[in-house]
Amino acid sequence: MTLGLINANPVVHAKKERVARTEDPHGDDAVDPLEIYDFVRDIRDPEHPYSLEQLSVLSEESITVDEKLGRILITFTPTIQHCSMATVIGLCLRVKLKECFPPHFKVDIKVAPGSHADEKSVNKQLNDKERVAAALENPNLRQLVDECLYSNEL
């Protein structure tokens, strides 16, 4: 947790509740936006102990699937137009889809148009590969991103 929080009260919203959903382990290999928001949604907030998914940063209808193109973008919403977490928060997201998702699969993760003050820099950041190398490569950021994907408080 960071001191001198920048969204001291953010609003925070009832989880939903998990979709059971039958394997057929013949059956295809398609991805769709629902299994990849099962593998995102509980992400912890940097600043907050609650996940991604109470804070509505992200929702089943932010992530699309392009199976042809083997595309998946995720458009989140930061909770305040200044969020400095923003950044890790699209860390979070490429780490754990990279742990999750064939490579094959072109990840982009981008701001809500409108949602950031400085969301052509944040998009510019998340999307290039030697930036979000060179982040996780920082011992200090790659802490706090694994904090927020194994995090059992939850």
Given for the second form:
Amino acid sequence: MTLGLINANPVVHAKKERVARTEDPHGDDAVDPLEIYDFVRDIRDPEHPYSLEQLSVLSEESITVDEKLGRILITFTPTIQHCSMATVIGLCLRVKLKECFPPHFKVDIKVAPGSHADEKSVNKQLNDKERVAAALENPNLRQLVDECLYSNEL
Amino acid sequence: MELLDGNLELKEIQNLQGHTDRVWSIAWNPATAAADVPAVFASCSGDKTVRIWEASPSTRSWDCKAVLEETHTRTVRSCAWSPSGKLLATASFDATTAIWENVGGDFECVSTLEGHENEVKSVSWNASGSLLATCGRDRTVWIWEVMPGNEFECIEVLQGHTQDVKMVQWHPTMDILFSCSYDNTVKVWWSEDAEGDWSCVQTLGESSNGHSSTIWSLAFNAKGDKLVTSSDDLTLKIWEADIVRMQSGDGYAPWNHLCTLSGYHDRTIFSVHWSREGIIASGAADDAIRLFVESKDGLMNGPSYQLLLKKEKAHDMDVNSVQWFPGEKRLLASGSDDGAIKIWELETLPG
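The form predicted in complex with its partner chain, contrasted with the form predicted alone above:
Entire complex below, previous chain first.
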């Protein structure tokens, strides 16, 4: 872990207006991308006390759902090209989705095209489930993920 | 060929629950392949345990006979029985490989192999049971010699892969070691003589018609002259070598790409296994199991392969392991992210 912040001066955006939604993630079979977005928009960035939405790492357009194939694709935009926190953000997204969505949905997570210097290699790592599983068994990494997911509830 | 003429079905015989996390691998005990012996297999899981399952002669269904716990402190990723069936090796994310012996019905951990820097991903015994191989995220492949008294000595640490090594597998008849990796290659390791050092004698990469993404699994046919690899690039590839030439001591015979099976899978293929009769089973991230056989097309130059059947929704989640029973019966075991293990029988439908 590097000592200084990777990106000391992120651009922070105002929180978007929320539309009230009914609390029933497993209720009907149809999966609404906006519903998924609601679950992930407030995940805290690993380095800054702002949500992924506020830092424009995620937006409503980040989520696409293929109902027929049972697939969810999340595309996120790291704040800078050489962001070493990209894999941590990816882990946070996976853990959050696993909690909120039926397991039969396949989740693919990628960085937005052109948004990262090692795009191909980051995407490969984010979608290797064995690597993800091993990373989540690492207590330090798990703690960081938990902080990003649950610090808002404190 | 009988397999292609009949109407075949993969019938679910049993659904085994027990593991409390995903099932990563399954291994049949080779000593239990005989008809008069109750079939045994081991399964290993993200729940840090290994379970031993045995078929009951009366009910003809499997029960969990033992849970090997409190040894590995992290996911157990792979398990392999020695050829004699007396020892079970288990590889874990805790960076160790444990060796278990069946002592009067109880399994005892008789040895722990340490050395890998991080997660061990696979373990394999050679045909005679004199050597063990392991591999892991530290990019290395280790060869261990089996000594008397359940002692294991590391005789080689093989460098070469540039990324995480997913699986190691010994050739079924010769002491040639194969490894496949996140670096998209298969490496072949060989030692020319008994005393000599092991080295990488061949790399099957993209330039040799190889895979374009992580290779998760590899398996040999019974004869050992063909190899199948499964990948994140959504294909299976078949390779062949002149084994006869190699067995006659005429030096190393290289493996060549024979055929690529593409368009059949649309998500990562985690496991592939070749039955004694020549049926290739694949387990993939779309929850399906597929079976392929060689087709004597006549139109092609040499053998090609075709889909025999596809079992959709074989499990509720990704299929991580498919393993054919080594005996006469056409049984297949599968393990999944859903924590279940299923036993299937390949049956010919009437009419």
